[in-house]
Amino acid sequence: MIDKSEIQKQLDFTLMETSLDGLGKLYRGKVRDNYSKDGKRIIITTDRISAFDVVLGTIPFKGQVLNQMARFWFDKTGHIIGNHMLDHPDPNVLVAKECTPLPVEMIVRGYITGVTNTSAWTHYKNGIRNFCGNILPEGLKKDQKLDMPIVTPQTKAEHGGHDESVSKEEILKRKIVSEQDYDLMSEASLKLYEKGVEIAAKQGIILVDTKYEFGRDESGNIILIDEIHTPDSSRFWFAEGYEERFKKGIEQKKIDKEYVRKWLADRGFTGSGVQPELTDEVRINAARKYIEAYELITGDQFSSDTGDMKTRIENNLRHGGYL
């Protein structure tokens, strides 16, 4: 694990955003700066952190963790469904196929949990038993493993909006995607989740739930895009102690960005109202959790130079012929 002092040094050098002339047309997502040019998308994963659909600030080394972890999982799951990865010229950069995103995110849940207003557990404890077309049994407890993983799709909101959890039937009724495309994404998502659960379990980790995004490439094929099984798109718990904590009704030991969500929720912020400013202590602790997740899941040691990331990224892109 990288020393805490190294994380502290990086607090003043986090990557909030980029603006690189000559790289192509720029689109900023919540976390990634996307440049489109010549049929390729150059994705720079910044250190921005978002929760409750709000950008909250930056976390040191977060972008590198997300980018390198996505690369790890793209390599491990390419046999299940194709993905958009082409090259990785910098720890924070992924060069991908330019795709047309499909406006549905596929959420796969193996456990019933969460603290947000949109979480499966919040809906369940409020009496809802039909969640996105999945009929849930009576008597479930928070953090309980479901008999079978369920798919709970979300419509992708416009920039700055909020995603909406819906059922397959509602998606088809609104003609957001065709039934054939939906079934392909749903089947692939369940297989990707199954593979993620298998690999994580070998490391003593539970992949609780996760999100997948898909796009259509220039040949019309539906492939996996964005990221996969990172702490931003997924929830992870330690397997050791899960049963004991579940039986006692206490919080699971987490290695995902739920730490930041809970810190905000404890201060009354769940997406609306005044957003508390993340303290340096929270930013450092969150960075350690991201790095810990990377090392535990991949088995690789995390390493990065502190200091000016923008210059490093620009030099690596120029060396790779992208600038």
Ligand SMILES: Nc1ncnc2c1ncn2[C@@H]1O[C@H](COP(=O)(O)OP(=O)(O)OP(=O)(O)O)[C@@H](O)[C@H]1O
Second form
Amino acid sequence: MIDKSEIQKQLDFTLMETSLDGLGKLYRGKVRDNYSKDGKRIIITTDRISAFDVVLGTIPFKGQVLNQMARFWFDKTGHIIGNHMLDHPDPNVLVAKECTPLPVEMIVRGYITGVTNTSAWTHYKNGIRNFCGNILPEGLKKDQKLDMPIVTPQTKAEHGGHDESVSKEEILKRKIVSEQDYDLMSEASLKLYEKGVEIAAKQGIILVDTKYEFGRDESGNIILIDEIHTPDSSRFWFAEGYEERFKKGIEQKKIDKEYVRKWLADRGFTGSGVQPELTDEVRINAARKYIEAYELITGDQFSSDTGDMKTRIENNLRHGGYL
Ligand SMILES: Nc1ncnc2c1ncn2[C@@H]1O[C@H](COP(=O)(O)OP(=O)(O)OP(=O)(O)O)[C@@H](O)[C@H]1O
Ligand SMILES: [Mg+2]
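Alt. form predicted together with the named molecule, vs. the form predicted on its own above:
And the full complex, kicking off with our chain again.
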């Protein structure tokens, strides 16, 4: 594990945003800068951190962690379904095949959990048993493993809108995607999740739930796009002690970005009003958590690329012939 002083040194060198000429049309998400040109999408994962739908600042090495974690999983799952990864010229950059995204996000859940108003557990607690067409049995407890993982699709809202959970039936009725495409995505999602569970388990980690996005490539094939099995799209728990905590009804030990959310919530910020400025300490701790997550999940040691990132990224892109 990287030491604190190295993270400290990187505090002033984090990547907030890029604006690179010649890479194509820029779309800035909350975390990633996406450039599109000539059928390629250059995805630069920055160090921005967002919580409650607000960008709050940067966390050292976060972009590298997320990008390399996605790369790890794309490599491990390419045999299940093709994905958009073409090249990785820099620790923060993925060159992907530009696709036409399919407007449904496939969420796979192996456990019933969550605490927010919209979470599956909250709905279950309030009496709901039908989850996008999956009927769950009576008597489940919070964080319980489901007999079989379930797929709960969501329609992708336009920028700024809210996603909506829908059943397969509703998706077909609204002609959002064809039945054939839906089934392909649904089956692939379950297989990807199963693979994720298997690999994570070897590391002593439970892949609790996750989200996949698919797109159609230029030949019309449906492939996996966006990212896969990172803490931004997935929940992870520690396997050790899961049963005991579950039986006692106490919170699971998790790997995720709750740390910063919690820090903010403790200071009264849940999305509106004045946002507290992230302190060096919280940024360093969050960085450690991301790096820890990377090492735990992949089993690889994180090798940090320090120093000025903009120059490095530009050089690597130029070297790869993208600039
Ligand atoms: N290979 C691809 N081809 C086309 N679109 C893609 C590809 N990979 C991902 N996308 C889409 O690019 C968009 C931008 O993603 P990004 O995650 O950066 O921003 P966002 O989803 O708008 O916001 P957020 O930061 O909340 O995730 C997403 O809608 C995603 O579905
Ligand atoms: Mg996104």
